[in-house]
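Below, in structure tokens: the form predicted alone, a single chain.
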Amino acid sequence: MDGRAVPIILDVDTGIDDALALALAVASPRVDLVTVTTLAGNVDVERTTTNTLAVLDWLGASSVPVHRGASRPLVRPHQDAAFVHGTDGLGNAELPISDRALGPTRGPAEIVRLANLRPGAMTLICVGPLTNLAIALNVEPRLPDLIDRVIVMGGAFSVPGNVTPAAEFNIYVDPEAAAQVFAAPFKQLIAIGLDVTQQVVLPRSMWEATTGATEAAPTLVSRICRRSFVERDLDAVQLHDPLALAVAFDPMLVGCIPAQVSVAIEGEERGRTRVVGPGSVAVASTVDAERFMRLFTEALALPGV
């Protein structure tokens, strides 16, 4: 790609690695963030968009307007993750709240607005359940002909699962509007799941030097993370969707395989992704690791390993 900014609506269930995702979009030149839509995921819709808010502004990114979205999937009751990401979503860290108001349309509207406003121009990332999309699909019918490329943290395909040994967490959540999207045609969808993902780590000596940081992005990983190291206990934590954002201006981070793409729905196969033949979504099978974590450091002021 050109070393233009790429325009980006970024879709976010805010908890751990959303935050470091928005701030990776913040920090990045390659980034031009429009808005960011929210929806229910890891915590309830209340949080996830109180804590967008919240890093934004914690950011200096208070112009970025923010939307809410879905506050449940399609069709079954919303289950959260705040096992993994504390009771608000960003590992207690208290963020001051912040006291702007949200955009005037809710996330989903949104996603259209700009596609129809913007055509061939915009790049999605959905970085939780993929509700939002689902829903936008369903209010019009030609987006996947106005949206350039449209890129999914989600899914695992030759891997074990994150909430069951055969699902990641936001395809599990709502498994129906998965299916939807991998359905859909799309110019270009990527999907970014555990296989590639978990490669890409935060390690506790990094966050351990974050200790005293000034800077508003070092401070938020400090601040954000302290829960999975001390009280967790982790050795690292999973860079799941800053590697989602990152491919969005550096493309050759991933190499993917041309896929069709099964989306398991009940059962204890729910949630489950499968390559089932050749097709149009891009599935990120291997990373750049150690480029990957160069770019997330650099951008982001991070003391080095």
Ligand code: RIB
The other form holds:
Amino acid sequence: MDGRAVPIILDVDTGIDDALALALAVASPRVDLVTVTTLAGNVDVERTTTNTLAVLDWLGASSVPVHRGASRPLVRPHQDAAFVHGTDGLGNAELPISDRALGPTRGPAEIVRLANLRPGAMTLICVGPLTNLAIALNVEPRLPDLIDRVIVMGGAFSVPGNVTPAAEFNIYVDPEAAAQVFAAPFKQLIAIGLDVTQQVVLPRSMWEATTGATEAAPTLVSRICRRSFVERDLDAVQLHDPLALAVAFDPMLVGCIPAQVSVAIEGEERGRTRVVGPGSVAVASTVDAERFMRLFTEALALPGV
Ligand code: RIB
Ligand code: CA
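Okay, that one was the form predicted alone. Can I see the form predicted in complex with the ligand too?
Okay, now the whole complex, with that chain kicking things off.
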């Protein structure tokens, strides 16, 4: 990985950890955040889109285009995670609402447009359900030849899920989309599952140390994580999406196994991801948690603890 910035499309369901991934993307000189696409996930697509605009404005990144995407999964009704992220999806932090316009194309169409505009250049990072990517694959079957790399925050391969014992949220919400994505012949598809993301957390002590901060990123952390620590009395906030983002510019953060991945669709197994043999998907099985936390805290100017 040379020192140049990685051109990234970030597909989000902004929520708390999505917002932290946006903050890392904006702060990192090794990221060229070309565009952000949104979809229904942690909360409905109107809120995930409003949240994404608000977070980018808060971070001084109002020049980054935002394109609204899927309003529900391919087949099923949408199921949110508002109990985790708050009714508004951002810990009920009530950030100022952005008044800027959305991009003129919808999320899947923007993924296809950029892939054709810059063939072989883009890294697509999906940190929500995989609905937008599945739709993009449907309308542009050549997408695997046009996108350089896909990084998915999703799945639970050797650990229990976080929605059911079988399934991680992003896969559970739209298993049909996930099955299509993991079956597509992408040149590089990296799966960052709970196996590694649950090992990187923002501890209560770090959040408490953001009290009184004045810079954009620490104050964002302070506001959107308050509900998790105060109302929900958590010890830590899991940094699922920031880790997936960081792998784009620091792939050595995780160790992967080459795998063929299956996704269960129905019943109690809905959303389970399994390694069913050798294949082309790089499933992350180990993480250098200390190195990631140094990178994350430095980029967001968070107090080390
Ligand atoms: O299971 C964790 C994932 O689901 C994260 O991306 C979180 O934001 C939710 O989308
Ligand atoms: Ca997410």
